[in-house]
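Take a look at this one chain, the form predicted alone, written out in structure tokens.
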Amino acid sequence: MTTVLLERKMPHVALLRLNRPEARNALSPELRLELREHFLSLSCDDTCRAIVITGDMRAFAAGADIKAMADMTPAQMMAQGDEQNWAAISQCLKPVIAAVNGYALGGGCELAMHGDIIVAGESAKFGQPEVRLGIMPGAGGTQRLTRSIGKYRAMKMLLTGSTMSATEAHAAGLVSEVVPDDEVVDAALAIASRIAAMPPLAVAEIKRVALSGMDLPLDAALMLERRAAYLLFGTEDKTIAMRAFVEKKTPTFSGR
């Protein structure tokens, strides 16, 4: 069975649905590999300008596949090369929007945090409960969560395995927007559609500079920003956008 479904519901937007409902979309090795293949393909696909990733109403993803991991040794864990699966998402050139319903726990929370925007349903739950199993997050949970919501909130979640509601996650800065449960995917697709209508090169540079600059000293990050901003003045889309603005027309961008 295909564990990740690719849908094209609107121009320039890809929707990826995790498809293991019987396991609350637990991130099995097969699912993570399929995700990797999709992200690598979509990152190079000029017809795709934004990606939405979602699960189902019960769960975005309830974590890693515990049954598959229960008897694994450190050597087997390392041999999986799982960092390459996650890198395909974190290094994706296109904006990624996580549309979260239900549980986003463990690897599921980490997957959501690999997105650039998180839209959550009112009933969504976020958490990193790995400590309860005698392990710890291994796909960025200790780092991205701390950077997103601060040390003290993050440490409480990481060390106790407690969860955070969608409302709490929004107040803490983990979630971009909270909407009714049955509107999550539509809301995420609407954001993706707005992004897809923007000049693709400008979108790509904004994402690259924002993420790269987070871990740089401010002066270095500002220099990176200036250089990228200047380079965009050499694009065809800049000319199209500014001419359309002056002439009060709706622009159509080429991505060049």
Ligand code: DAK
Contents of the next structure:
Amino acid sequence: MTTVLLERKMPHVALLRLNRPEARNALSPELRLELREHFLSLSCDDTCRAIVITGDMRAFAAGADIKAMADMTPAQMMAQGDEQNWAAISQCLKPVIAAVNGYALGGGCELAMHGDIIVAGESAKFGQPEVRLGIMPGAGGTQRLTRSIGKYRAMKMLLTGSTMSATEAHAAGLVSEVVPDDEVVDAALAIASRIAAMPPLAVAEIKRVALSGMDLPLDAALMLERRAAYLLFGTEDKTIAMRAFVEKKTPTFSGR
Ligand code: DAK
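Could you give the coordinates for the form predicted in complex with the named molecule, as opposed to the form predicted alone above?
What follows is the entire complex, opening with the chain shown before.
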């Protein structure tokens, strides 16, 4: 069975649906591989300018597949090379919007945090319950959660395995927008569609600089920003956009 479904519902937007509803979309090794293949292929697909990733109404994803991990040794875990699967997502320069309904736990919460924007349904729940299984997050949970919501709220979740509601996650800065449960995917697609209408090179540079800059000292990050900003003055889309503004027309971007 295909564990990740790709839908193209609107121009330039790809929708990836995790498809293991019977296992609350637990991230099996097969699913992680399929996800990686989709991201690698969408990354170099010029017809895709934004990616929405979602699960179903009960679960975005309930984490790594515990049944598949239960008997694994450290060597087997390492041999899986799971970091390559996650890198395909984190290194994708197309904006990624996570549309979260239901549970986003463990690797599921980490997957949502690989998104640039997180849209959550009112009933969504976020958490890193790995500690209860005697393990810990391994796909960025201790780092991305702490950087998103701060040490004290993150530590409470990481050390107790407690969950956060969508409203709490929004207040803490983990979620971009909370909407009624049945509007989550449409809201995410609407954001993706707005982004897809922007000049793609500008979008890619903004994503690259915003994310890379977060890990740099401010001076270096500002330098990176300036260089990228200068670079965009050389694009065809900058000329198209500024001319359209002056002539009061709607621009159509070339992606060059
Ligand atoms: N893995 C496998 N199966 C799962 C699952 C999971 N994470 N979550 C749910 N399922 C399965 C259940 O076993 C059940 O299967 P059957 O019994 O029907 O065969 C089915 O999905 C329905 O689950 P429930 O009956 O429990 O459904 P409920 O709606 O009552 O509860 C729940 C939903 C999500 C609250 C509950 O299922 C639950 O607590 N699930 C486990 C959540 C969890 O602990 N997640 C963290 C997993 S550990 C690493 C990278 C990443 C990671 C580790 C290392 N490296 C690179 C080193 C990540 C680790 C994790 O994510």
